[in-house]
Every structure is written in C-alpha cells, then in structure tokens.
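The chain below stands alone and is given in structure tokens; this is the form predicted alone.
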Amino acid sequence: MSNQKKRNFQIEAFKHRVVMDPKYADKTWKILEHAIHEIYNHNASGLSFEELYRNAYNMVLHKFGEKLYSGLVSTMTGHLKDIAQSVEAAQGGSFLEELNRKWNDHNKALQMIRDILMYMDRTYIPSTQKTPVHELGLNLWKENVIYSSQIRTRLLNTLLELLHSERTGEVIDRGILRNITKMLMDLGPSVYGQEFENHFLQVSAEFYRVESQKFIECCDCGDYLKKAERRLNEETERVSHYLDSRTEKKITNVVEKEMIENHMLRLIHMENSGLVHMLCDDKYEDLSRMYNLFRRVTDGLSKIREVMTSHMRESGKQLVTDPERLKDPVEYVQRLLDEKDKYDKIINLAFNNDKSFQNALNSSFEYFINLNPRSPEFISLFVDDKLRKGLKGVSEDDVEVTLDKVMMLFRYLQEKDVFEKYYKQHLAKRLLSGKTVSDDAERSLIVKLKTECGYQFTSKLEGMFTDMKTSQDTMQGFSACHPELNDGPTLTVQVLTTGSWPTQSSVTCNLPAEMSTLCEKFRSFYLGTRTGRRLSWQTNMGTADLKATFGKGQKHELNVSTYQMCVLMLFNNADRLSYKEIEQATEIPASDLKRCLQSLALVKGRNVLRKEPMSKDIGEDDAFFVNEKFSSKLYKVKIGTVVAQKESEPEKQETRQRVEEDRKPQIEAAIVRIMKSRKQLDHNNLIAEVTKQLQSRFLANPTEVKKRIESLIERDFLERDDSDRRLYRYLA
C-alpha cells in the first residue's frame, strides 16, 4: 500500500435541473394508441416496433406505467366492443366463422401488443400486481365478446345444435367446432366448463335417456349393447376431434349411466336375448360386449356374476339330479366336463379370464357336484372307462388333457376318500384283468392324485402296481421249478397284499380238478419260499382261456371269468345240467352264478350255452346245454368281460359303511395332532380345526367328530376342564 492519502470521491447533482415536457406522457401515449389501432386494423406493416418498444419503455421509466396500462385497457375494450357487434351481426352458419376469424385476429394483435409492452409486462405489472398483458387481452375478450348478451346464449345454442346434428347422423364442420372449443379452453377451464361443458353434459344426458328408452323397447339385448358400444365409441372419437380431453371421462360417464347403468337388470334378464340366453347359445361376442360395457359401471360385473352363478347352479343341479342322466355314469361325467369346458371357454373368450368369474364357476361346480352323493363313484367309473378303452389310439398329450379335466372335477369333491375307495376297486379290476390301456396313463393319474392329496392318499394304489410286478417275478420262479407243467393247463397267479387291495369277501368256489391240482402246487411253492404268509384264493377276480369245440367241428378259444370256466368245464362230462346241479357242483354264490349264466346263455353272439325255457332271466328251474350251433367270425371270443358298473343299493351301503369306518381313525388322528400342539381348546374351535385339516380328503361331520372326541376322552387321550365342560385338555 502506498502512503498517499486516501481520496474521498463525491458525486454532485446537475447544476441545471432537467425539466420534463409536461405533455410528454400524452404525446407518447398518442403514438402507442395509434399503433394499437393500426395493429387491430391490420396495418401493422408500417410500424417501427423498436421505436414503439422504446416509447413504452420510457413511459414506464418515467413513472407513467398507470397511464400506459389504463390506456391499453380502454383502447382494447373499444376494439373488442366493435368486434362483438361484428360477430353479433353475422347470420346463420357464418356466426361461428366470424367469431373464429375475429378470435384469431385478436390473438395476433395481442401478441404484437405484448411485444411492444414487454418492459411494462416485466417490471410495472409484477410490482403493482396487475394482470399481465396477454391474460388481460383474454379477460377483455371474454367480458366484451363471449359474455356479450347477444353472443353468449347464441354461441351455446349453436354449439349444442351442431353436436345434436352430428349425433343424428348429419355431417358437420368439425374444424370450426374444434377452434371454438379451443378458444373457450384458452380462456380458462372455468369458461369452457360454465359456457359449454356443463350444458353439453346435461343435454347429452337427456338425449341418451330418451334414446336408450327408445332402443330398449324395440331392440333385443345384443342389438342394444351394440348401439351402446357404438355411442360410447362415437363420444370418445368426438372428444379426440374437437373437445377437451378432460371431457372424455365425463361424457362417457353420462353415456354409461343413461344407456347401461339405468337399464342393467332389464338387459340381463331380457327374455330370449338376455344373459342366460347368451350363455346357453354361446354368444361369445355379445357376452364379451356385455362384460366390457358393464365393467364400466358400478356393480355391473357383480350383477352379471350373480345371474351367471344362479344359472350355472340351477342347470348343474338339474344335470346331477335328473334320474335319466344318472343311468349312464360315463355320460354323466362327460356332461359335467362339457359344461366346465363351455364356461371355461366363455370366461376365457368373453370375460377376459376374470378371476372373480373363475371363482364363481368353481364354487358353482363344487355346489352342484356334491348334491349327488354318487359323484365320486361316477367320476371313478368315467376314469375306468377311459383307461380301459376310451383312450386307445389317443396321443399322450390328449390323455394328459383328459386326466387333467378329471382332476379338476376331483378337486370339487368334498368326499375325496369315497372317490379313493371306488377308484381302488376299479383300478384293481383293470390291473387283474389286464384291461388297462396304458400303464403310463395309470401312473400319471396316481402322480396327479399324490400331488393333490399327498402320499397317504396314493400309497396303497402304488402298492398295487408293486404287487403286479412282484407277481410276474414269482410266476417266473414257479415256471422254472415246475417245467413239467408246460404241457398241460397253465396257471398265472397274481399275489396281492391284503392291505393294498380293496378288501373282498373271500368266497371260494369248487375249481375243476385239473385247476385245483395246479393251485395246490403253487401254494406249496409260494409258502415254501416265504415264511409267515397266508394265501387265500380270490376266484371271483380271475379270468381263464378255454379251448372249445362246437357242432361241425367249429373250434374257438373262449376268454371267460373263473366262475364261467367252472360252469363250462362241467359240460365236458354232461350234455345237460339244471341250475341247481350247476350251483351244487360249483358252489358259486347265487347272485354271481345268475350273472355268469346270463352272460353265457343270453348274450347274443356270445351264447355258448342254451337254456330252457328261453327267457331273459335265470330261474332255479332252468336247464342248460351246450349251444352246438354257436359260431363266430373270430377264433378268440370274449365272453362276459368285466365292465365297471354302478353299485347296487346294498353294495353302495356297504361301501359307504366302509368309508365311514375308515374315517374314524383319520378324525381321531387329526384331533390328537391339534390338541398336542394347542394343549387346550374349546369345543367349537376344535371342530373347526378338525374340519379344516380334513377337508382335503372329506367333509367331516360335526356329530362324528364329537363321537371321536368322546372316544378319545374314554381312552385318556383328552380330558374335560372341571369348570368349563366345553373346554378340552390334551393328556400327554
């Protein structure tokens, strides 16, 4: 720093005071006012915008901003009043065109004026909190033109008339409409709403109220929905062409309310064309249209779902309770599958795979399938039919599809253990008679059942397949031990584990001497290689191949049941036998013997025996003899093949009783499991928990659960609380 003294600078005022021309503001405003007139009169080409901007700048700088602003308002208002008169004078169709032209002129003028007064816009207006120039121009247009008493109502009516004309099929100038509605939007959302949109929505509601009433009186449901859909599409398109995008939701709500919501129930229940009619006739297009329209309104889909559920339950109930349809179990199940396929297709194609409709379908099927207590048996019979012969020549993929459909019905069953009982019986017959069409298909279904219900459900079924494999190995060993048997009658034995196979009352019949000898040799062989085993012959489940010679030397190989073999072998030593002689010689139970003789003597084309007197039923006084005239084109003839059939009433009662007995230990096991983890539980909660645990196999009866609880209390697994008798405690 230098040591020079610091100097203090001072700024002095002008010695001569600058005097402003008193008429400066008026003169400058006159220049600017003239320029505004010229701009509105389309003579702006001769103006110097730089000079005008400087004049406006100086006025604001010299504190004449108020004069400039108020002068602008006054001048612009005068021009807009002239414009309003010009628009009012326009006649007919030229009214909107004149309004649009003047609006465009005003916008251009406003742009130029804003450029000239830019300095005022940036400094004076924010500091005084006045309206900016562009917004001011819009407000003045609104007040002097749009709100003019001669224009306001006329503009609204003209717009609404044009819209009505277009709705009734006339072609209108959409361009002019787009420009006018855009003008209203530019003036502010409230202007568009108050001057047009609110009235437009009211008029539209009335229009569609009248139209929907007219349509619903003369159209069926499908046609009405087409018209409603077309109207909705038209309104959406109308908005996209010349209305504010925010109007779309409002106008579609109006159409939806007037054309759909107000007529929902009438459309759904319309006679010969409503929802039920569409479902019955698979009207996918109409159903899809109804779904898409009804989903737009409150409770629309729930109304469709309610009626559809009610219809499905009613038609399903008829299907499962109609005595005629119950005569053929296979046809019964096929109808159920067809019904399921039908509604799956409807939900997929028409209802957009809606989960709520899928749930309604599932609950409906579960409801009516379980109305028929024989559904588990019939589903098992259907599987039996398919796995015997129904899937021959069908591709693996199609087999899987069929099995998946069966599993779908199986899931609806509440008594899955009843199905298991019948399925086990039918599987046993298929395996023992060698009638199964595919081991892979059999195993595939067992895997599906295992996945659905767990290992316990299928362990015995898998054991049946193990026995069949073991039996093959056993027979190979037997043949190796007795090579001398190859010349005479041959014996094939399947050794079945008692616990795995359905329990059969062991009824032994008198086998022919040749077969008895073979059976004894097998018994000795089997028990000689295994200790602690016991064999009991199930002759009612076996089959045999017999070589027979008829009149004129006709030879055939007959495939028959063991019972039929016992009967036919008697005729080697006798020409004629009475029913009582056959019964005494074979000791076959009466009901089985009558069925056996019916298949041998009364089935056309298979009648290797004849009976006297000829009648459809077997009587105790009948006599039988060989049909010497029997002939067949085939050398091998199957007689009385075992076919799955519905159980008789006593058999049904017996099966039901076995099922009830099997349920007891399962209920007890569930109670013990629950009480072991909970230690103590009240009666109602225990019943609920047991029912929940067992529902994958069957629907537990509360009365039976209560009996099992009492039994467990007697056996000291549980005890009652001393103070609250409905509270149970687990005893470790």
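All of these numbers come straight from a predicted model, not from anything done at the bench. Numbering follows the first chain given and starts at 1. Superpose the two forms; the largest set of C-alphas matching within 1.5 Å is the rigid core. Compared with the form predicted in complex with its partner chain:
- Once both forms are fitted on their rigid core, the CA atom of M407 lies less than 2 Å apart between the two forms.
- With the core held fixed, D575 shows a CA shift of 2 Å or greater between the two forms.
- Q334 is not among the residues whose C-alpha shifts by 2 Å or more between the two forms once the rigid core is aligned; its shift stays under 2 Å.
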Given for the second form:
Amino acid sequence: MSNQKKRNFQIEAFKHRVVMDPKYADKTWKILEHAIHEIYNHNASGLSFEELYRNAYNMVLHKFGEKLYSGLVSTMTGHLKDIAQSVEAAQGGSFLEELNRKWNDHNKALQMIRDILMYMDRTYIPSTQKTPVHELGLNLWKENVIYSSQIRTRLLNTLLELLHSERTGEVIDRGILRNITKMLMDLGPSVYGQEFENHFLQVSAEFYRVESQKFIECCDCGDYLKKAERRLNEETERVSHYLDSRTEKKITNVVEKEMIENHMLRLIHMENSGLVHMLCDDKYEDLSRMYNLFRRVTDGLSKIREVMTSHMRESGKQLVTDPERLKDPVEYVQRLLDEKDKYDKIINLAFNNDKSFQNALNSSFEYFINLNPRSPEFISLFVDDKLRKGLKGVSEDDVEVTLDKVMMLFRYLQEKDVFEKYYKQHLAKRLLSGKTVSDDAERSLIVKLKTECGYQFTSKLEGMFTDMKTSQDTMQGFSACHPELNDGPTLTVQVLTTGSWPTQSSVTCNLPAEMSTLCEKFRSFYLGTRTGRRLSWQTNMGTADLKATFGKGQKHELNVSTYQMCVLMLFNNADRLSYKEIEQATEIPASDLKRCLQSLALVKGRNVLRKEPMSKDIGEDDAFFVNEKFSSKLYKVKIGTVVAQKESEPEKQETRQRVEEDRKPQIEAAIVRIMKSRKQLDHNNLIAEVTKQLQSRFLANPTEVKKRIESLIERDFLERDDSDRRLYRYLA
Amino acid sequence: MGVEKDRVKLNVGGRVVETTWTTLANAGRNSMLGAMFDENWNLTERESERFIDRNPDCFGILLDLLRTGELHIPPHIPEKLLYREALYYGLLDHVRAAKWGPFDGNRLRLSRSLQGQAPGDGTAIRGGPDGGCCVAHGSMVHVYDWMLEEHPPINLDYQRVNDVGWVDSDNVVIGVSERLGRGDGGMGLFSSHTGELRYKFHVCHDNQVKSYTAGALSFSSDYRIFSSCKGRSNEYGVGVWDQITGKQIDFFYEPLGWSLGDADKLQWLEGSHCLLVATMFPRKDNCYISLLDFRDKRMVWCWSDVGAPFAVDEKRVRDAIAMEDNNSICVVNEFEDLGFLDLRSSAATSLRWSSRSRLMKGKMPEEPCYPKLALHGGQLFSSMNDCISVFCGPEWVLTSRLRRSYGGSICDFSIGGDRLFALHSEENVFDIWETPTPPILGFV
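And the form predicted in complex with its partner chain, for comparison with the form predicted alone?
And the full complex, kicking off with our chain again.
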C-alpha cells in the first residue's frame, strides 16, 4: 500500500541495448531473395556462395530465422506459381515435357537454395520443428503445381490416355512417362497413389472387364487363357519400365480378378474347350497355362481340382462298372493303368507335380477302384497274366516298371486281404504248373508286397517258394534212393505245407495201379526221413505226360492233368466207357469229371476221346471212345483243362466266405491288442481304432467288429462297464 | 582431374591457405565446404582464391581435422569457439567423432568434472547416445549436450524424478512420482534441446485413465518404453508404451507376494525378448528379481531372498544386471561383493557370491552410497564409494579402478555415447571419463 504513494519517480534501470541496423534483416533478405530469383532464372553464375551462406547464417544468428523461413516460402511459392502457369500454357503433347523440364529445374534450384540455407536447415528448423528445406520444396511443388486445378486432372488424363493407347497397341514415349511417375513417387507414396495409381487401377479394371467380356464371348478356353497370360506379362513389363515396383502386385491383381477370377467357372466349364475337354485330349500346354493362371487367384486351383476329381471319378466309375470290361480282367486292369498314366502325365507336365492334385488323383482312384468288388481279383489276375506270359522278352527294368504300376493300384485297394487270397491261389497255380516265367519277377513282387503290407502279409507266399525248393531236393533224394524206378513211369511230387497254400477240398481220386504203387513208395520214403508228418495227395492239382498211340499208329505225347490221366488210363483196357463207369472207376468229383471229360472230348483239335451223342454238354448217360482219328501236327499235345480263369459265381462266394472267415481272427486280435494297451475304451473309439489298425489289409465292417466284441465278451476277454454299457474293459 | 587442378586456394579471414579438393571432399556434400565446391556453384567461377569470412585459426584446426581425421586444439583456442566455427561449416559431427575414441573401460581418462547448480542429492545420471548426458536432482533434470553445454532443464509438474532415460539423442523420457489427488506426475517425453514436453504417457486400468508413479525405465529397440508403475488403488506392475504413438500397449500386473511396481531397475533383454525387473533392499525388505515375457504374459524366471537366512555379515543385493551372453544375472551387495545367478536353471537357484573384497568392511564412509552395476561391451562396472571398478574376462577379474579425489561417494554412473558419466553425492559434481583416441603408432 505504501508503495503506491511513493510512485512519483520511476527510475528506469540503465540499459544499453545493442541496436542493430533495423533495416539489416530486410537488406540481407533482399540479397538472398535476389539470389533465389537468379537461381530460378538460370542465372546463378554471378552469385557468390560464400556471401549467400554467410548472410543466411547471420540472419539465423541474429534471430531472423522466422523471417528467412517465411521469405523462402513466399518466394518459392511465387516461382512455383509462374511455373504452374507456363506448364498450363503448354500445348497438347508438349504438356508432359514442359512439366518434366520444370520439375528438373525446380529440383536443381531446390538443391542450391538448400545449400545456401544449410545453416538454417541444421539449427533453426529442428529447434522450431518446421519442415526442412528440401521437403518444403517438394511440398510447395505439390501444392502449387501438381494440385493446380489446370494441371491436376490434365496430368492424370494425359497419363491414363498414354497408358490406354499403349494397351491398344500404339508406341508411346516411355521415357517421359517414367520421369513423370518418378516425380510423383518423389513427392511421396500418397501422392503417387492418389494422383495416379488409384485411378490407374480403376481404369485398368474397367478396361479388362470390357476386354475379358469380349474375349469370353468369342474365344475358346485355350485362346482366352493365352490372351490373359499375354496381358499379365504386358502389365508386369509395363511396371518394370515406368511405374513404381509396388504397383506390380496391385495391377496384376486387377488383371487376375477381371480376366480370371470373374470368369473362372465359365472357363472351366466351357463347352468343347473347357477343363474336361483339355483333360480328355491331353492338352498339356493349355492345362499348364490354366494351372499357372488360376493359381494366382483364390480358390482357382481348388476349382480345377474339383472338376478334375469329379471327371476322374465319373470316368473311372464308368470303366469299373462297364459290364464289357468285366469280361476281360487283364484288359480291365490295363485300362486302369492307362488311366493312371494319363493323369500322372498331366499332373507332371501341366500341374507342376502339385501335391494336392496328386492327392486328388489318389483319392479318386481309391474311390472308383473299390466300387467294383472284383478289383482285387482282377489285379491279381493281371499280375498272373503278366507273370505267366506277358513278360516274355521284356527287359528286367520294364518288368519292374509294370510291377510298380500294379503296386500303385494295389495301394488303392481297401480289401487287400482279398487280393492276398487270390494272389495266393494264382501263385499256387503258377508254381505247381511250372508256368511262372521269371523267378526274379515273382520274388520282386513279393518284396514289394512285403514293403507295402509287412512281413505277415507275405510270409505264406514266401513259404510257397520254400516248399517248391524243398520239393526239388526231396525228389533228388527219392530218385537216388530208388534207382530201380528209372524204367517205369516217373513221379514228381511237390510237398506243400498245409496252411501256406490255398486250401482245396482234397477228395482223392483213384489213381491207376502203377501210379498208386509209386505214390506209396514215395510216401514211405518221405515219412521214413521225416517223422510226425502226414502226407495227403492233392490229385486235383497234378499233371501228367502220357505217351499214346492212336488207331493209325500216330504217336503223341499228351500233357494232361492228373484227373485226365486217370480217365485216359482207363482206356488202356476198354474201348468204350460210359460216364457212370468212368465215375465209378476214378471217383473224381462230378463237376471236375465233367470239366475233365469236356476238355478231352469236346475241344476241337484236342479231342482224344469221342463222345456219343455228339452234344455240347456231358450227360450222365453219355458214352466215350478213344478217338482213333485223332491227329495233330505236333508231337506233344497239351490238353488244356476247361477252367474258368475268372472265378465262377459259386467259387466267388466261396472265396468271399473264406476271406470273411479269415478276417474274424484278425479283427479279434486287433481288438485284444488295443484293449490290452488301453485297458478301457468306449465303443466308438474302439471301432475307430480297430478300423485304423486294419486299414492296411482291409476295411473292417463295423457290424462285424461289433460281433467280434460280443464274442470276446462271451469268452471273458472283455467286459462291459456296469454303469456305462458303452464302455469296455480289458480282462487280463 | 589432374594434379594441378586438385589444388585450391582459400582466403579465410585474410589468411591464405592452400589445400586440395580431395581434402575438402572429406567434409561431405552435406556441409558448407561440400556445397561451396559443388559443381552447381562452381561451373563458371574460376577465381584464383575463394574468400571465407571466418576465423582463420579455427579454420586451420578444422582443415587439419579434414586432412588427418584427428583433432588438436591448441590451448589458446577455447573449445566453445571451435565448436561454433565447426557448426558454421557443418563439421560438428566430424569434431565429435575425433574428440574421443571408442569406449574401453581399461583406458578411460578423466576428461572433465562439471559442477551443477541443483540443490540436494543427485538421483540419477544418464549418458546419451551422442555423448550428452542428463542429471536428475530432486524434481529437476539438467540436460547437457556432448559439448557439455547445458540446455533448458526439464521437469514434470515439479514432481520428484525417479528415473530418466534417453530414447534417442533428441528425446528424453523422465518418470516421476504422482502428486496425490491431482493427477500430476507419471511419465513424459521431452525434447533434449528445448526442454519442451512433447508427450505425457497415460496409464489406463479398466479403460479409465489413472494417475501413477513411474519408477524405473527401460527401452527396447522396437520402440517400446517400459516403466514400473504404482497406481493409487494398488494398481502395481510394469506398463508398456509405444514410443511412436505414445499409447499404452500393455500392463503386467504385479502377482501376489511379488514386487514389480516398486522396482528399482528395469532392463530390456533383446536376445531373450524379456524384461528384467529388480526390486532391491531398502525399497522393500526383500529382494525380488524376475524376467517377464510380455508375449504370453508370463514370468519366465524369478529369484528372491525371501526366507533366506541372513548371517551376521548381511549380504543384501543392492543392484542387479542381466548378462545375456553369460546367461546369468550379476548382483552386488553393499560390500561390493559380486554375486551370480544362473538364468538357465529356473528359479530357486542359489546365489553364488564371489568373495573378493572384504577389505572395505569397517571403514565405510560417512555417507555411503549403494553400489551400482553397469555392463558395456563385455566389461562389467561397479561403483563403490568414490570409485568405479572395471571387471573383465570370463571370471570377471578386476582390471581397472577409476577414482577422483573430491565430490564424495558416487551415487550413480552411466555409460553412453562412448563416455562414462559418474555423479557424486556431495557438491553436485559429475565426471566425464573418455577413452583417448588411439595412439599415433597404433594398429587399427
């Protein structure tokens, strides 16, 4: 309060301020402004860099940084406005050139201005967080030139027009385009995007929408794809010449979408030229193009795969269900192999060995091969055929190739145990009749099966080979032991281990007396060296060579089965024999006997017997005579047995039944194995695991598995949980 | 360019010097000399000599620097004068690079001691990436550039500073205590040049912004900032912010029976992508050290001395530092004994003390400071009383000892920008230790 009263005097503190020439800043700035003008006017040669730098330094030093900066902004803006005008005034084609020239001028000027103002750039600008000189120059160029209403749309349209005319086949000046797009990129990614790229992509999409519509109306699938491929390559090349490399992905996406994705289904299903047509005609080049183009778009490949899969399944299904094909198993399998080869080649040549396509192929084959329950039998027959005769004169490598292919088919089979059954039968026949062509090929196949399915799958097959070998040794021992037998009929015995070989109802027929004696001698020889064994004769499987002399003295050696031999031997003592008499004397089962007589009396050129009456079938009341007029060009005559190579219906049933019977213990074993390790498991999981374990051999039928579980419960291997009836427990 | 043409004559403030284009080219295009002799400015000018209106003595020193890459300042030229001239020519970075050599703890020389004007004890000192440093005293942080020029000081609501750190040479983050009921305090990002607050970091719990006390700080190379936080309603833990956006991106809450929010030290481990969090005595009664993995919000390793029997000569952990190359954590007690914890075996590992120096015991200074640890380029540093020890090799042998006579105990030290800064508890003095440039007859 007292202070107020005393406020009569005010003593100012003595301040001696250093006052600068008030016009100093203006004068200095004038010099710098003049220099900027001269630089823009290409007249910089008279300027002294040192002087300008020093002046700019002094302005910053004496706190005129703000004046310097704002002066720079307004001076540069003025020049850029002039530049904009001269660019706007440029006529037609010279527009871009003028713009480019002015851009180069501005860049050079900007560099020189920044040189002068370097001190400001280094000290004043960071502390005030203003835009550095170089960036400022670009921003001002953008605002005053590029965003000028007269230039902005004109620039865009000029660029798009040039691109359009290049797309329609004209030659344009790529150099100037490259410079202009480079300018836009220098101004920042957003400028390039907003002022050019976005519009470019939009216009391109429109262009390709129209073009693809036009193409798809008038071209077939192959031609269309060729055109699309060419367009894609063109765009990639365009980007590499004068656009930002990041545009490549975007523009190719546009082309992919407009030319491929939008027309995918139509292309695939195009009549007479679509995917199915290409597959049927093995058009590798077109398929490969389709693959490579469709790969670029989402779901492209899966569409191809779907259509290919359904086509394969459809044609495969036709093949395996065609009743014509069922007549010839070898042809049937050959067709399957051809089909497989065809698609393998397509996937290899056109689909880049794509794993997903290989999987589709496998699943398709698995699907349709198992549609026909006889596929396992047929595949075995095919192998049989190849190993009997088909491989004669074929190199070892080719044999391997064929066998590998067959193994491929084998892999698709669900019922591998059925195949095993048939294979065993066919192998037995081949071995016993000595029909097998190559021991190596046989063994190689066994090895393949072993690698595929494991030891137990082939152990019996291998047993069969061992039996053959042992029998040879045994026979040598036998003939060495009985040298006196050399004069009489020769007996060759193959001793087969029970269980290794396909079991056959062994009804022994009555052998001719001389043969029975021999057989007895062998029996005592065999059992004499090996104790505890039982020997029974499989007369239905043997063969015999007979020397026969006919009415006019024709001598022939007849190669016949054991049954046939028994029948023929009867005619040594009789001219005429009725069916009944033969049946009584030989005790051959009726069906076999009929077949045997058929082959002896009814096959043209091989009819060593004559039948009355001369009908096609064998009747109970028929009578048989030796055909005295029998003649043949050959000395050795093979009398074939009328055996259906393919199984007859009842036989099929029988095999089937045997397979089912064999599966039972396997299923049980699997159940016990699983329960032993798991101790307890619910019904569904148990079924699932059993199925999985047995997959490599056959597809277990859940009803059958259930039956096996019941049986195991009855036999106290398992028990049901008291509270949860669906839960099983293992009983140790 | 021929030999004759390579020559260039300069008249600097009246003194004519002759040099070559090639020498001047060492200044770089982004300098005054580089621009001056650029062809843009040079095509038509063919004067016999160029004039530069600057101090000729300093130019001589700088020209020598351009010629040889070495800096020799005669005693009669003040450093500040030279720096000013170097700034004019745009050669400050050249000067800095030539002033001291690459850091080696065993070759350090005391370069300068600086007296600050802040009252009270120092809290922390931090070396910046370009050789500057900042010193926290109470609620103020004083910032010095590499020329040791002081910049405007920093404060955040005048709250007590707990930790400070350099994000880069232009930005400093400080963490301060909260002022109850006012929402002041927390953590802020400042310009190291102007001292201006650029960003204040917030903590949210349940989508509500809460005030907090920011403790120790750490930074990761992927632009994250970590800080131990104490909230008002027991919201303790470690917060994570994005350095670019300033937004909080994560929060690791303190588990029951553990300590994170009070931590004395955070250390980001680039190799294992984990954060070391250490709370030491006397902040808490016990010591808690843990490694946090933020990716799956897990504490991947922890150690504590809770329940450990303390003998008569209590060995309390006073600082800890993780050494990723050795898969271990080094700790130190108040007698400057070093201890090691194995990071490979999880938890419950026993602390292995290397009984090195018992000599200290019984002759502690009047105002003791707790030992601190630092690791740089495979060398381990620990401060004790008025000196700093340097340890090297796999067995961490004591190889050097840095000591200065006055200023009292060292309360904090830091290594950054190839310099070591040590802050004394008395008289508010800090020292700058540098490695001299390599000897003339040396091998590069």
